[in-house]
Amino acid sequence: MSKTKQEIYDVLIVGCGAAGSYGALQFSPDVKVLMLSKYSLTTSNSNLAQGGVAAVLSFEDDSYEMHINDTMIAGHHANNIEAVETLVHEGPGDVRKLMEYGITFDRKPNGELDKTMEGGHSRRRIVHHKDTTGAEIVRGLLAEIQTRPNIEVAENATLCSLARVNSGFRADLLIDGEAHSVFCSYCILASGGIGRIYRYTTNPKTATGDGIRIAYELGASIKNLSYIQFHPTAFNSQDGEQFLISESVRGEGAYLLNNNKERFMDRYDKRLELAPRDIVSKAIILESRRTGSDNFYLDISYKPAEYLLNRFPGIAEGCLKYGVDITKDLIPIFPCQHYLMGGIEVDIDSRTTVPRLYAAGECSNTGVHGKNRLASNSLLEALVFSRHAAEDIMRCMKAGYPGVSAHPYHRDITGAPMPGNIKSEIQSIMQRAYFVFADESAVRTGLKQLENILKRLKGSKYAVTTEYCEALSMATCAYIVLKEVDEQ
């Protein structure tokens, strides 16, 4: 991005996941667009999805209803069902999109993709590539943006404040720490989730609740921040840091063993391992409980080595940093902090309450997910839904509304050094009031104290960096979040 300080752009784009990509790809190339990167392009929940996409790809034993269906079981049938009509039925069209970008799916030695099962499927309808499926979309989506001269991208941009302007907004932005403003007409916030409110979660640090708390500032609805997923398969590494061991694991047959090595969720569910990943999780901290342990296993050794190593790869180098060899060895494991079903509310257009604004993928609310979210739903919502919000930008350009226009402005970053342990006294907050299940007392203790840590925040002169700028957005997501389950 050159220093000019007042650029406009048609369309600006927070986010460079799955659904900032694709949703950047759909403009025509006389559509200027503006793409951020809070940190690295490939910094994003999107580039650590493991297990796919499910799409119903083909009809011989799967349908549109039976994954209707198993949308509206996993959420509870507390899902807006047009929005899962449309995932579903529109879905297929968007990942063979994928395929003509590049992006490959696993297939089998006669050609047929490689589809595989995960809990709360009843059918075999996700394709992936090995257990590194988000990384290879997002390779093949920025490798596709580079084609596309229309399209800029900024590296270590973060996005500290939007302020509504005539026919659009004006972005203020750190790009390399240093202070730039820009306009746009339209902004499409695919910001990622608020895993790093928690201490221990699967997320990466981008994942700090930047868009939501834009959003809330500029008076958008922010519904069910509160539907957050606990996955119950994250590798206990003891560490602070925890990675995934995919859905997909379970799906090909992997057995959930409690500290005395005995399948336990006979107990709790008639769909064993593969019932959906909220009564997962819940029914490991129920099993804790009653065994007075934290030690919970994977157990998938009983698979021959080969096929293991080909179809995991990546689980299995990860566990081997830890000594555990997953052809041999049982996986330690325990529920973390995974993926938000909430978010910025959105209509079926990704269009927030705010005109000219519009949320998609991890960020935003579109009701897919009802209270729980189906395996390997979330890449293929950032694609829909990040191609409705650039379809209905180009439906409103075209119909000649008017495009913003710069002014000049100045703003102030200098300040005092934020405090070192802020985000830290936010994570310890949402861990004691809301992990898995919610701790009535914590939750309004856990008010208080983050009240407090929004005063000190907007009411002190300090630098305007990005870690306060996250700092900021994980305390506002983090009290809304405890607001909601206060109320329930």
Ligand SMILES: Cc1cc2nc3c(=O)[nH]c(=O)nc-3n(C[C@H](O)[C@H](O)[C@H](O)COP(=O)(O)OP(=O)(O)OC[C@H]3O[C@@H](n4cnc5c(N)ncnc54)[C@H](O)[C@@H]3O)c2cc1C
The other form holds:
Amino acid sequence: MSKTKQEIYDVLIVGCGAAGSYGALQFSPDVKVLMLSKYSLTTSNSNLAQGGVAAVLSFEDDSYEMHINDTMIAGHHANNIEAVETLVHEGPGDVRKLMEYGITFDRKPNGELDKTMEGGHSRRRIVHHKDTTGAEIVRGLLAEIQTRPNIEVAENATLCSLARVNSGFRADLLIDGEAHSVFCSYCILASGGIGRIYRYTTNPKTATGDGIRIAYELGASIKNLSYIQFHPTAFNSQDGEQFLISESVRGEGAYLLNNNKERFMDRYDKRLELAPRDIVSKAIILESRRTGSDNFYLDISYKPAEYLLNRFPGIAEGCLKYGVDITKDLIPIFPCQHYLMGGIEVDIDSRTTVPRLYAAGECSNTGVHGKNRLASNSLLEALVFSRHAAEDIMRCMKAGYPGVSAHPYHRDITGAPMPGNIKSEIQSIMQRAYFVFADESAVRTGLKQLENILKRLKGSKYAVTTEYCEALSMATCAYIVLKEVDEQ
Ligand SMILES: Cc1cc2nc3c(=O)[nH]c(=O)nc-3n(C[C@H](O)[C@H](O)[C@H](O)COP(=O)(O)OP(=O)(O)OC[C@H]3O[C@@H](n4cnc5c(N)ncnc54)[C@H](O)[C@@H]3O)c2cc1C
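Just the form predicted alone so far, so send over the form predicted together with this ligand.
The next block holds the full complex; its first chain is the one shown before.
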């Protein structure tokens, strides 16, 4: 954000991941947009996406009906069919738009897109950029944003809270730790998921559920927050840091092995290694109870080394840091939190239940994923529904809805430092209460502990820092998750 920053914006977008950045690009040049990124511009779930984007881009052996069907099966038919149809029918257009922005996907020697397969897909329909698809998408979107004078980007800028004012919102921010307030007529929350409420997650430090907490504070409806996806195959390092071993490794033929180095998926699902994620995660936990061991492996070492290093360079490099050579060794894996299907309830135009407040991407609940996301459908959802938000806002602006006006406002962010262990307390509660399977008594205990944490966070006069805002978001989201689990 420049020093001479404008204090009134037409649209505030909270997040610079796929949803925030793609959404910003859909506004016409006369719409003043401010985008926020809590940390660096590339710290986001989007930047870590490996596998790719699912879309029906050709019809020789694929169809919209097949993609819809696969999405519904993975989601246990708890999906919102209108949202699924919108996703599948409109998504290919958005993927083509990415290519127009200069984002590249791998191609075969004959120039055709080189599509891959992942669990739950009945066809090869996932376009990818090696195994670093998200980084390529974020790179391309941010480069395009730099060419748009109507979009201002603020890094190290945390949205702490939103207040409703006349025709819009006052957004209370911390930019490089200092208090700022800006006014906006419309706000799109594109703030990503809640992975960090768990100790074991593939998500980066941004994923603390801030947007969901802020929407909840404004009275927005939050839906299906307990629909959490646990990815079956995160690298199981000794130091506790997790990183994803993409589903496409199984898609390209990797075997899943137990402690005895035996394939075991035939005990749990006839689709074997290519069963949807929730089924594979549950199978691993059940198999670990059966064998009494948490040691599990992926084996793709039987494929040619040159092919593996070209197809999975990011994964190969990540594993090698831990001394595992994917061309020769078994890859140690275990499930971990990966994705949030539920979130801030939105309609097909990404409107929340609060006027002028929109949500898109992982923080939203469009209903597209049902109870379980089909692999590579989430980047697509971020694109399609952030565009819908932008289109709806522009419709409102064209219809002459009044814009927000600013008023002087002073915030006191001083206070005592928050104790350092609150985030890890929340993570321990969630690991015990609801990790792949729910533990009824730990859910009840967890709810009481979270109530206490929330009382402490709200009742003590702690300094308002990003750390404090994140702890508040984590405790709020964890509480909503367990409440939902308890009521099921
Ligand atoms: C390791 C990994 C691999 C994945 N692979 C795939 C894949 O292959 N295909 C696929 O479809 N999906 C994949 N996913 C899921 C997908 O990446 C995400 O669902 C999607 O990118 C979410 O995009 P988003 O824009 O909603 O959120 P994010 O990309 O997470 O962006 C969130 C943004 O919000 C900002 N933010 C958060 N809180 C605040 C705040 N308080 N103030 C200001 N800014 C804030 C962050 O700084 C960030 O810029 C993967 C996810 C992970 C973690």
